[in-house]
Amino acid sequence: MKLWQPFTQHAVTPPPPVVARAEGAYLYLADGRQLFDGISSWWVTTHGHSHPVIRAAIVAQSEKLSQTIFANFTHDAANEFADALSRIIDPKFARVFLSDSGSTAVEVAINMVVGTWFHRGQPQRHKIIAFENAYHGDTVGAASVGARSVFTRHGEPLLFEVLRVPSPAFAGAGSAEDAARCLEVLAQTLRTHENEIAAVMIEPLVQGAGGMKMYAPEILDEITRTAHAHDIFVVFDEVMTGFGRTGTMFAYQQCRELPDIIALAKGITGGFLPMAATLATQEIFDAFYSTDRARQLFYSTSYTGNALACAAAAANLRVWREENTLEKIAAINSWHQKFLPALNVQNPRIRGTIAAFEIGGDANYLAGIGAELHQFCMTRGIFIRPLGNTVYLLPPYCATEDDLKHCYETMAEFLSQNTLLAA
């Protein structure tokens, strides 16, 4: 048996090598080759893979309890984690539902807001809120709330309907004109439909794999004033902002306005184990709570409360404690700052440890010209993988300036090689 590769076409694709081992911000093939991790691995890697704080509560954890069904039990790593997690989170954020996965972070999320108005007796408050070029995840209900794309034109039967605005980041770095016109689709789809909406879904600061579109904190509190003031849920889904991507632990963080629910997955464990959290304020768990126990939330998966899982969340956050990761990231985006001008490319923009650009056009998934760029830094011993031509580096904070100079160089060289893709 073969395997079948996710996000890959495999008849245009050649074997994909096999990576051996994995080191701070490289990963060593196989065939004796070692890559810079240019994008984290996915951007689920934070502090370095293999990281000695992380790998050894893991053994710890191991030779006491791997795993529990967590719906009767709870253990010392799920409650340490919650414990660690209350330090750093806003108070306005009392319950943490643990699951697997930034997907399903984002489908507890959404059954969240539609089972509380459902329970406070407005069943008709389901619809939810989603921006164009919006990515959360490829289960049914995440995509559902994702833009209609490539990504989803085979199962878009399957999904449900949402209302639909405008990017605050549409063009790129986004514009004044962009934050307008979403501002203005959003009151008037608020207006249009107050009664029946649920909750407005938005990737904070962000919007990653729709292609790393960048917008700012004051258009953020714009949309999550707005949407509170009609009475409205407001979702982050933090999975990729997490963690320190865009220069703070959280991208919420940035703004003035508070969610009423945060997903948060990728860096949750430092890149170790599949992990999820749902954060939600005590109004929305009350909405829940009763004697009468059709009310409970009906989700779960098998893995919920893994206890190896927990013990990563845990000793991640307590790296986060005691290596001074804010300025590891600090340098990164200064870093970023310093090499990303001299290319000559389109749209250049920044946020926190995540730089991006286009090339050879307006961004398109489906360009080849991202799996050329993508060879030709495997030759030169860095690992990126562009959204089509959209090019991004989100490396683990463990990487130096001279990783960083020679991936903005490598990329430089490929410029150079290929004229017409210049700006």
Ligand SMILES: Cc1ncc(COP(=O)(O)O)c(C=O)c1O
Given for the second form:
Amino acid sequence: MKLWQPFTQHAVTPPPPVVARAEGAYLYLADGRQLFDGISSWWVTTHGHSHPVIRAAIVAQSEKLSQTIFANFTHDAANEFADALSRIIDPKFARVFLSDSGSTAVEVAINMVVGTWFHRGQPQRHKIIAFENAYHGDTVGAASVGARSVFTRHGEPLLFEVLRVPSPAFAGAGSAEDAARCLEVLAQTLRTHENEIAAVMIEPLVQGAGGMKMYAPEILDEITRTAHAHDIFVVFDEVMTGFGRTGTMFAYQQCRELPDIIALAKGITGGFLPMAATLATQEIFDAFYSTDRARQLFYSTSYTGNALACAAAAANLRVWREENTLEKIAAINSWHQKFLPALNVQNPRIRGTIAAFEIGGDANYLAGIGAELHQFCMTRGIFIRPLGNTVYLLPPYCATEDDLKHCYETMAEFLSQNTLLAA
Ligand SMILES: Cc1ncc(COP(=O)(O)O)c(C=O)c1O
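Same protein, the form predicted together with the named molecule this time rather than the form predicted on its own?
Time for the whole complex; same chain goes first.
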């Protein structure tokens, strides 16, 4: 049997090379090549591949307990993770529900908000407000709140309807017009549908897979404030933005207004093992708290609370405490600021450790130019995976100035050979 790769059109893609090992910011291929991991292996690797502290924690945990059913039990690794998380997260978030991926963290969030209104005697409040360009994962609920696009075209009849609002960052860098349009339609939607709405779901500060579209914390504050004024929950999907990507440990820390639920995954284990967490307020937990067993949160997957993943997640937070990760993040930001302006590209934008721009026209996920740039970079020892013609760098935090300089020089070389692509 042969492998069927994710998000891959096999007819136009060469067979994938074999990664033999990875360390720090580098992937080492079986054929001897060495590649800088310019997108942190789909945004999961934070401190670097094979970080010794996380590796050792997984090994030590595997000698005690790898997996147990999490419905009837807890374990030291999960407790340590929850304790460590509560020391760094706003106390508004009283409960953490564990699952396996960003998509399941979002599904859990949907169940929490819809369930809360149901248990409060308002079952008609089941609609979610979501945004154009949004991406929240590929399970059916998560895809439903995500934008309708080429990603979802084949299965659209199966997706549930949401109330769609324009993106706060339609044109990539978040213009005042984009923000005004978004806020106007949001306010109108809330007025018209108030009694049907359970929550607003949004990727805070950066819409990731929808094109690395960035917008300001003030706009997000306005979105949250407007929803709260109508007594509607706000869910921040921090699956991509969490664990440092936008310059702070969590994107919500750049805002004045807090959401009611936060979905985390990707960097939660430092990029070692699949795991996710959905953080909720006491108020939401209490809606399910009852002697009536029918009111419990009916959600789980078999590996929920996996002990190895929890040990990795707890060790990840230890690394955050012991290493100056935020300084590394600030340094990456300063290198983007130094190198990106020199590229003559459309919509250059930076937020935290993420830098993005378009080449050869407006954002288009199916544009082949991204695949060409990917191949070109592979020949120069760099792995990136543009979203069509939206090119972005999202490196692990152990990346050096030289690593980024090489990325930018390589992209400049590609652009100079394709002069029609310049802005
Ligand atoms: C904002 C956001 N939410 C959810 C997901 C889905 O996460 P996963 O791929 O772990 O299911 C992603 C994945 O890229 C994401 O960027």
